[in-house]
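Here you get one chain, nothing else, as structure tokens; it is the form predicted alone.
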Amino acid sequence: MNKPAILGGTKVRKIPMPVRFAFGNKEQAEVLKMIKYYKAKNEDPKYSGLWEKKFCNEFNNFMGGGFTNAVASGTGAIYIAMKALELQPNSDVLISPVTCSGAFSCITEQGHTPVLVDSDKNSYNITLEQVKKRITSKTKLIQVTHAAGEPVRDIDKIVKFAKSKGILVLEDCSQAIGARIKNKLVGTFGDIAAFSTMYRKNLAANSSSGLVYTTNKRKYFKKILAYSDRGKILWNDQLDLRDPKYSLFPALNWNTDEFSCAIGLANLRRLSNTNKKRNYFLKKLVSEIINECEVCYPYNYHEGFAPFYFPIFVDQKKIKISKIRFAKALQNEGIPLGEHYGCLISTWKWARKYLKDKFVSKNALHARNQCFHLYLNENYKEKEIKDIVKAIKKVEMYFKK
């Protein structure tokens, strides 16, 4: 029997997979064409300059409307759009179980409560029924996170029903940008939404950036704007913005720059092709992994996803081994992955006494515990199926009962 590379085989990928370069030709030109525009109006890039105002305006049409504004983080973009949502002070904020801890602290930082929700079973996204339960007299708002790349099935339903409960809905969008549900945009649904654009995600706008976006200008685009640049009334430009007596109320700067926004605007021109082939390798892989693997099964696919990794189970009971060790032999043969993933709220103690209770999401941590998650992206081809697939079915040989 071929030995695990893990106890001194000879590994089944023997050179690096292929790597991403979203900061690739078509950014540095946009880069540098941007670089260009400012010296030769003999000034230095601004914010809330030229090419914000572009990357702003060309998601607005990839988004199919609506409005943007750019900012300088993925947790800038949630802060900025709870502050703009107004809620009353002392609210209960719904929370999806698994997500970033930037978009908890958005929540304790405003002075509000998080209240979990827990996922579907086998998934890390919630449901309508989950959010039944855990609604409380004080629930103002419900932060909605489309995890790895998958858009939450019940997002129509969930803001259906927080309509008619009076409560807003703020969609994080960050894993996810481009999914779709019923041919709909994720990020169309609620009442607001957060992107976070920083160089790992799909859409990859320089090391750290966001977005803030809405179909609702008249009610909350102003106040997006406000919020993002300490209160400055940014649609008059009549004001001299310099003097802060002009602002409306205290509020903190989260602009972003020019270069990011180049950045990002030549990224965004090949999001739905990036998306296209990522989503054209998963499925070709799930197919792969469900014919050919007895240990392994991938996570509950289809091709309304952005991806961004995409979560394979294990059936524990079919190995001598923990699924953790299953992951590290799978790295061990060359393939990238992370084998215990660790953005559940319920796994931070620091985040205990923040929470509304003492409620653990079960379905999100057993989804997570019973799996790991495979690393992609669109430049992984016909070859790096074979070697995923190769490794899998050695590791399983190798550990099965």
Ligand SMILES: Cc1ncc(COP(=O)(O)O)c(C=O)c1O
Contents of the next structure:
Amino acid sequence: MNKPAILGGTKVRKIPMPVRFAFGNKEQAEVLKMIKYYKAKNEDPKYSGLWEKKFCNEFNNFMGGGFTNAVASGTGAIYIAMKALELQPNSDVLISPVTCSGAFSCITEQGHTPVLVDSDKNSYNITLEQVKKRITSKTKLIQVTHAAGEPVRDIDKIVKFAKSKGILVLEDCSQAIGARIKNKLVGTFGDIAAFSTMYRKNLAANSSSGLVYTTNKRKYFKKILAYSDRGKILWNDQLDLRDPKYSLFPALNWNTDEFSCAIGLANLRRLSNTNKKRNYFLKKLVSEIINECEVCYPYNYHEGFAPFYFPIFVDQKKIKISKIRFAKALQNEGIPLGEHYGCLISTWKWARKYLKDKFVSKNALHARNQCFHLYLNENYKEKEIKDIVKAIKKVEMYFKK
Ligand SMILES: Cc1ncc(COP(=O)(O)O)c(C=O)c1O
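Mind pulling up the form predicted together with the ligand next to the form predicted alone we just looked at?
Below: every chain and molecule of the assembly, starting with the one above.
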């Protein structure tokens, strides 16, 4: 039998997997264009500048309309979005079980209480049924994370239900930028949306950055702008906004910069293609895994995904080793993956005392414990599918009962 690399055998994938380069030639060219522009004007690149405008306008077009503000991080985008909604102090905020600690901290740092919601079975995403189970009399907001590139299947129903109860919905689209439900993009369902566009995301605008988005200009857009920059009335270009006397209220500075926005603009122009190529790869891989593998089976996949990482389940009843050991064996074959995902609120000891109650998201925990996350990007092609499936089959064969 073919000895796995983790036990000293030869690895399946001898050359590294293709890299992505979110900061590619087009991004570099756009940064140089921006630098030239400011040099010609005899100015330093400022914030709220031309490239921020271009980036936000093109993002609005990508979303099919709406209003965008580019900011310094995804966490900042969620923070600003929540501030713009102006929740009553000490509200309960429902939160998805699989999300970033930044999203969780935006709730606690604004003096609200996070209420954990469980996911659907074998999924990281919440459902209407799970939301209904966790609504409290103080719930004013539902933070819905579209995790793992998968659009939340019930998002429309969750938004309708929330509306009927006077509850707001914030979509966190950081892990699913460009994902769709019946051709409607995530981020356009709820009252407000936040996107991390840090360097690993499908849309990457430099090392750290984020976007706040809404379709409701009248209610939220000016608030978004003011909360993003010290309460300034950024929509008024007649005033000297360096003077804080014109500010509306106290607020932090979450400004991004022209370098990030130039990179983001060029990266946005290839986002549809990025997602298309990732879906092409994933669709084929999923079908190969279903047809060829005995122990591993894929996460529920459809073409509305904006693939980010991809969970693959391991049927632990069929193998002699743990899932983590199995995943490590695959890594040793040259397949980049995360063996045990950490972005699961129920596993954070430090978070317990902030949560509304002792509720544990059992479905999300179970899903996490059964799977590893395949890392992928738009440069993964047929050869990568072949090697991934070959590596899985090799490790399965060796360790199966
Ligand atoms: C779902 C989700 N929300 C929020 C964030 C926070 O974004 P950032 O790292 O840009 O602050 C991330 C990722 O990092 C994320 O994956």
